[in-house]
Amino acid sequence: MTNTDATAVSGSPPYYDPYDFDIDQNPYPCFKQLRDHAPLYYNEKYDFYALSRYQDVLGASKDWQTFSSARGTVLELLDLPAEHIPQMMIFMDPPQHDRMRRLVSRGFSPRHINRLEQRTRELARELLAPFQPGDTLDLIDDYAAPFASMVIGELAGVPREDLDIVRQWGEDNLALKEGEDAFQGAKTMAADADSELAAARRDVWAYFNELIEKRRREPQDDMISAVIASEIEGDGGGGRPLEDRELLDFIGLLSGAGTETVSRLMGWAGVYLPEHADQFAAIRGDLALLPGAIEELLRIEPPSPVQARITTASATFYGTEIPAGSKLLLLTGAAGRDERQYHDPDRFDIRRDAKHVSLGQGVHFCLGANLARLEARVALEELIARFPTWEPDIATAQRIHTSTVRGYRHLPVRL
């Protein structure tokens, strides 16, 4: 892959680091400085390479076969051992990711999420009923966490007393804490079995185990049930049931990730509604508006802003080649920013009606994004219906730092 359209460095070199905890607070001044003179940027410290223009994130995402997630899909994991990446669907490439892929994709089908709706609304009415106008909600932990744990939940089959250990399992394995060499913490992970993180894992894996003893002594209407009862292809034809740690990948996957987006996602809008008054006033009077908002707000505050990849073969932008065997970051916040791509990219504009590439493209599509788009708008519809307004207390909210994910850990809003 070649792009020969060259762009000259002026004033001093950009310098990104997915690590860097000032960075990430606001990293889009960055971002446009990469996009402007570093399009194929070098990180020597943490040896990867960054595309950031849209073209360049789009035509990658699509191109699995010289950008591989088998790899793993976050930076800190590309130096692990194989034995060491999870069999994630995202950390897979064809076939054996389309063989999985096939497997669960019944499950996410937009005729099966759309018969969720009604289930969702009575979730989200329920977690706002204790509230009334004039208190303090917090819009992560008290709303938007809870919520997208429950829907994941019950469509998994993960019981509701269990969920908050599985949602804290999902937080504490992303999170980095300041001045930590998230690096070095994976690979302590990896080769420490004594580790706090290795033993908090493994208390979630004996959890996960035994829950899956129960759906095949006693299957339910639920996913886990499903997919322990379905086979996948073998590699020499015919099928074979999931073995337990590709069942325990599974679920581990649909339990974080489907959590996480979902309730960053919300944090964002919590801040983006209220600081454009006059269009929060028409979603307001129109809510057919809504998932127009939703997708600007994935646009402009993607939750999962950074993917990571290793190239299998050479490839070449910007006139620089990218070694065979090298990491490469694509960062999709950089790309839904791009001036080449979007007119005036920093406003949020609700009726922009704009592609993005914030979900995946290509065999990545983000295979949960019809359920993360009903619940982001079923969220929001009855937060409004109950509370119109609202006022964030951005001084108090806390952000969540990690190498992939960004957003609100903690939002206090006045309703």
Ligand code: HEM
Given for the second form:
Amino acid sequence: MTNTDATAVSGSPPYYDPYDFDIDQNPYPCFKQLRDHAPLYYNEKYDFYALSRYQDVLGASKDWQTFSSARGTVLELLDLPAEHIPQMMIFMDPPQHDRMRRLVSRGFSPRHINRLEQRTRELARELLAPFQPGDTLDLIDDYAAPFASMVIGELAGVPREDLDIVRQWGEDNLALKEGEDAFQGAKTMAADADSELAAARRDVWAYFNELIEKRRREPQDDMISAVIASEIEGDGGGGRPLEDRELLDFIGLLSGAGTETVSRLMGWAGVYLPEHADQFAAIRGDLALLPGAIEELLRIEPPSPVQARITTASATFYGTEIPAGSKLLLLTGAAGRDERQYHDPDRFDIRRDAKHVSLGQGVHFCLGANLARLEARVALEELIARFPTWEPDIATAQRIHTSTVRGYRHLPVRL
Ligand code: HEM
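I have the form predicted alone already, so could you send the form predicted in complex with the named molecule?
Whole complex next, starting from this chain.
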């Protein structure tokens, strides 16, 4: 793969550290420096390359042959031995990836997902019911996170009373500890069988093992039962049921990917809409503007701003060759603000109607995209119907720190 643009590399070298909480607070000035002065960036400390321009992120996302997901898509996982890499489709290359995706994708078709609209609306209303105008609602903890977790729980077949354990684990699993070396810390946690995280993971696996056994004995009308009953194509043709570990990793992927990202998106909506009062008023006057606003939020503040890959062959960008076996970050968050792609990219404009890479591209394009869009639309429609506006309390809001999702962990809003 080759991409040459001799004019691109100039100026003082920018520095990007995905584990630096200060950069994470507002990475956009740094992302601009990368796009302008180091469109192929190399970080010596962690030994990774990074692409930040829209066209490069798009191209690399589509080229799974060169930019592999099979060693994981989270920087601190890439050095771990294979047995520590969960067997989730997001961490697989074709053909293994495609078999797994085919097995589950029926459950995510627009027809299946649209059927959930009424139920998601009921869940949103139920969560908002205790609140009155003048109250303070934690938009994440009281609304977005339980909502996303209830929706995915109902779809997958996880009983409501157990959702909190699963959600808490998903959050702990992603969280980076603040301190000297978040990278090493996160790696050790991922590989160390005695760590708190490993113990929590075992508890959640034990819980899901039991649930799988229950569904085997008594199948229900849910996705876990459907996946248990389906067969995946084997290597030599023919079919086989999924092994327990594959089932567990699939459920883990759904609960993690399905709740953390939607919660972050809702947090950004909670801040951006009242900040742009005229556009917010336009949405209130015409809810048909909401889907466009959700796409614009995804572009301007991608909940999942960094996707990691390993190169399987050498690749050349801007005259520099990166060897096979290199770690490469695709900076989705930088791509969404690329002035080569978007006019005035830092401006929030719900009528922009622009493509973005915030739900991925190519074979790993977000399986839950239809669901995420439905959830965000319904959750915002219901919130706006009850509380036409709100005031976020940024001073007491808290961010979540992970190397995969970015956004608010707590966002108190005055209704
Ligand atoms: C706003 C919400 C969401 C965002 C921003 C988001 C973002 C993404 C991105 C960027 C990818 C591609 C990762 C890569 O290329 O390495 C992806 C894949 C994926 N997402 Fe989402 N996602 C969201 C919601 C959901 C939901 C609700 C689910 C639900 C069940 C979900 C399930 C998945 C799965 C299973 C994959 C892997 C697909 C594959 O490997 O073929 N996502 N998502």
